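To begin, one chain is listed below as structure tokens, in the form predicted on its own.
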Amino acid sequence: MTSLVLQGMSRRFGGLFAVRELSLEVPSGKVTGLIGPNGAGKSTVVNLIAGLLKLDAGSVVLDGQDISMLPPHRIAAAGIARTFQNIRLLKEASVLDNVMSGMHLHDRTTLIERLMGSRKVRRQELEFADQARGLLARFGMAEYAHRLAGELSYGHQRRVEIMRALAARPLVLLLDEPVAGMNDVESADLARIFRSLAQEGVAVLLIEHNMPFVAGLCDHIHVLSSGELIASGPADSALRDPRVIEAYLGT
């Protein structure tokens, strides 16, 4: 079973720690939540993970294998793809060309094929195509292929991101804040994605600010505060946790 191992995790921005000897699993076919109040270091542990930034101390290991060193496109091609908090779409292209965007890491062909325009390339042209189809029908987004980007609601270019990652084909999926002003209907939907794509067995790893959505749909939830790991456990005992309270409301 695949698994993200975050060993000893740490990394400062001057003198203060962002993330602290943060330690944790994210398992495959679970849903894995990290909450925490603002500045709370969630999103540069995403960060850290992708290779955006690099680690102080500790490690990431995927699969056994300490990826912390590598570029963000070896971590990629590893198998780990994320979202971001704020969209980051090809808005003057369609969304069916933004969601076959994820798929080169799979792509077989070479630059001279690309140029001449083989049957090769064609050929693969119309696989990415029809599994772009599939995730836009996943994510009942088949009407808007053609659209683009640039033009969908807020919630949709959300799904296309989403869409995007998961073009990739990835063993752990990293979502940063996905159902962000999205309705509860919406966030619904997503929801049931999310828990389909962990019983596939994806890994998932989820930060998010919508506690109903997370107490819904995590099996397991980690709590930072101030970089620093203060709670972890299933959603319910672990929201419960009076640091976790005090973190959120303050004494």
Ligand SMILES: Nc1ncnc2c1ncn2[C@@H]1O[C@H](COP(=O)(O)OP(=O)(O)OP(=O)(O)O)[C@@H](O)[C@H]1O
Second form
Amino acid sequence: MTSLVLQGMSRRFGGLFAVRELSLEVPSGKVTGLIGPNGAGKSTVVNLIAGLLKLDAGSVVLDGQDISMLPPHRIAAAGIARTFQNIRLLKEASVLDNVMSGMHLHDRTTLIERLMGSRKVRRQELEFADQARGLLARFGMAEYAHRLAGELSYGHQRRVEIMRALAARPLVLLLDEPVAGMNDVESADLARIFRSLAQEGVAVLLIEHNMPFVAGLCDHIHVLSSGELIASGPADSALRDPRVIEAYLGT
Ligand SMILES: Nc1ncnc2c1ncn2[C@@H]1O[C@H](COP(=O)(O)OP(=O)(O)OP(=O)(O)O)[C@@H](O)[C@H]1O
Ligand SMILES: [Mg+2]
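Condition change, the form predicted on its own to the form predicted in complex with the ligand:
Full complex below, order starting with the chain above.
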């Protein structure tokens, strides 16, 4: 079973620690929450795991292998997919193309074959489109396949981001505020999907400010404040921890 382990992860900006000696585990089959006030270091953690930022100290271990020195594309190839807090889609491309762009890791064609437009390329294209449509159906967006991503509502754009991440068939899914700006019905739909992904064996790390959402979904949560882990445990007990209450009231 997959598990992602952060060991003593630290990162500074200027003289200040954005993340300090953070150790935690994101196990497969579970939804792990990472919460904390604004500026606590949550997105920095995701960027460090994904290789967009380099660690100053510590390591990121996936299934026993230290991946912290790898470039972002190799980390993605190792099975880690993420969404961005600030949505990053190809706004002028269709929803289907955006989702399919997440599949390039599984491209089995060569440059020559693509230039020649070989049958193998067309077959793979159909296969990828099929898989993308499967994701669209799962996210209730089948009828949006040919809409431009930039024309969609915020909530739908977030779903496209999540589908693109899933298109890579990741072992680990890092979600940076995936339900921000969604209503309760939309976020409940996504909670069910995240739960079922965990049941399929994905290791899910969820960053979220909506506490009822976190408490209802996460098996285990970790609370960051000023870059440091101040509490860990099942959501109900971690959220009652006096240090956690103080961290939130202080901001
Ligand atoms: N690229 C950067 N350069 C300099 N400082 C940065 C950079 N990225 C983040 N920081 C700082 O690191 C700290 C943690 O930021 P981060 O974005 O990780 O917080 P967060 O927990 O995701 O907050 P939010 O809930 O608002 O998204 C903040 O003080 C932020 O200003
Ligand atoms: Mg953030």
